[in-house]
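One chain follows as C-alpha cells, the form predicted on its own.
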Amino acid sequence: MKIAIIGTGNVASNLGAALSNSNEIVYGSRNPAEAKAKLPNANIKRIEEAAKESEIIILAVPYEHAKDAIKEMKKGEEGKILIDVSNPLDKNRRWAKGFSESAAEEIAKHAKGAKVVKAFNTIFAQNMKTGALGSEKLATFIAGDDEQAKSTVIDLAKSIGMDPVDVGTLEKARFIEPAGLLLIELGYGKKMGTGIGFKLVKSQ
C-alpha cells in the first residue's frame, strides 16, 4: 500500500522504516526541502500531496499541530484510514486532555471524513522498528469506529512484529492515550529509559 506519514520527527521516521519493507512510503511536510536534509533518502512532499496520493495516512505530528495539519491535507484524508499516534501532552509533557474526549476523537472531527484509527502511541519511536523488545512483541492498542479499517491497522501492526489489541471503538482511546502519558513518566520522568514497553499477557 501507499502511505503518507505526516510528520517527519522521531515517531514518523521510525514508523516508516518499519513499514517501508512491504509498503510504498511518502511523507508529508509544510517543508520538505528542510525536511530532506533530516531524512536524505526519503520521498517527501508537501502534506497536501503526500494525503492526496496515499491510501492510508498516518497523522505523526504532535498533538498540538495535528488541527494545522489536517486543515493543510486539504480534504486528502476523506475516504481514508487516518491513523493517530499522537499522546495530547502539552509543552511540558503534561496532559492536555480531560477524560470526556480523546485526541483521536477530537482529531476525528477535524478530519470527518476519514476512518480515525487510534494506535501505535503506547510505543517509544525507537522501537517501533521491530515492534519488539528482544524476544517480546509490544502492545499497541488499537481503537476505531470502522473495522475494516481497525483490521487494515492490524495488519500493519503485525507486519511490523507488534501485537496489535484491539480495544473497540474510537471512545476507547480515552484509554489508551493515559497509557502513552504513563510510558513516557516512567521512560523520563523515572528515568527507566525507553528500552521498555507494554505486553498484554494471555492465559492460554
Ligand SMILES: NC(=O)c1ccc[n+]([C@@H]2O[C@H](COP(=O)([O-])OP(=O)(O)OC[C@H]3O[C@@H](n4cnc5c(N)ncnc54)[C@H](OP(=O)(O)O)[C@@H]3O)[C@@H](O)[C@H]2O)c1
Given for the second form:
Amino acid sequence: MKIAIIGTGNVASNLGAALSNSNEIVYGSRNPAEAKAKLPNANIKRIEEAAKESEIIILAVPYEHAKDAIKEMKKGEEGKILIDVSNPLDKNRRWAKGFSESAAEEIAKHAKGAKVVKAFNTIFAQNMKTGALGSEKLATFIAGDDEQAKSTVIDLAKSIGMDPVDVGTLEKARFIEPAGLLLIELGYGKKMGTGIGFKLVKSQ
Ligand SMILES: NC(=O)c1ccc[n+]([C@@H]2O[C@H](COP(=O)([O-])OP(=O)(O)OC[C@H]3O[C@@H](n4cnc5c(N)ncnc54)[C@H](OP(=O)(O)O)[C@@H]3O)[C@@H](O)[C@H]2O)c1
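I would like to compare: after the form predicted on its own, may I see the structure of the form predicted in complex with the named molecule?
Then the entire complex follows, led off by the chain already shown.
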C-alpha cells in the first residue's frame, strides 16, 4: 500500500522504517528540502502532495499542529484512512484534553470524510521499528468507527510486530490517549526511559 506519513520526526521516521518493508512510504513535510537532511533516503514531498497520492495517511505531528497539518492536506485525506498517533499534550507537556473528548475525535471533526483510526500512541517512537521489546510484542490500542479501516490498521500493526488490541469506536480514544500520558510519565517522569511499553496479558 502507499502510505503518507505527515511529519518527519521521531514517530514518522521509526514508523516509516517499520512500514517500508512491505509498503511504499512518502513523507509529507512543511519543508521537504530541509527534511531531506534528516531523512536522506526518504521520498519526501509537500504535505498536500503526499496525502493526495496515498491510500493511507498517518498524522505524525504534535497534537497542537494537527489542525494545521490537516488544512495543508487540502482535502487529500477525504475517503481515506487517517491514523492519529497523537498524545494530546500542551506546550508545557501537560494533558491538553478533558475526558469528554479525545484528540482523535477532534481530528475527525477537522478531517471530514476521512476514516480516522487511533493507534500507536502508547508505544515510544524508538520501539516502533520492531513493535516489540525483546521477544515481547507491544500492545497498541486501536479505536475507530469504520470497521474496515480499523481492520486495515490492525493488519499494519501486526505486520510490524505489534499486538493490536481493538478497543472499539473512535470515542474509546478517550481511554487510549491517557494511557499514552501514563507511558510518558513512567518513561520521563519516573525516569524508566523509553525501553518500556504496555502488554495486554490474557488467560489461556
Ligand atoms: N515520540 C514518541 O515517542 C511518541 C510516541 C507515540 C506518539 N507520539 C505522538 O506522535 C506525534 C509526533 O511526535 P514526534 O515525537 O514524532 O514529534 P517530532 O519528532 O517533534 O516530529 C514532529 C513532526 O511534525 C512536523 N510538524 C511540526 N509542526 C508542524 C506543523 N505546524 N504542521 C505540519 N507538520 C508539523 C514536523 O515535520 P516537518 O518539519 O518535516 O514538517 C516534525 O518532524 C505527536 O502527536 C506525539 O504525541 C510520539
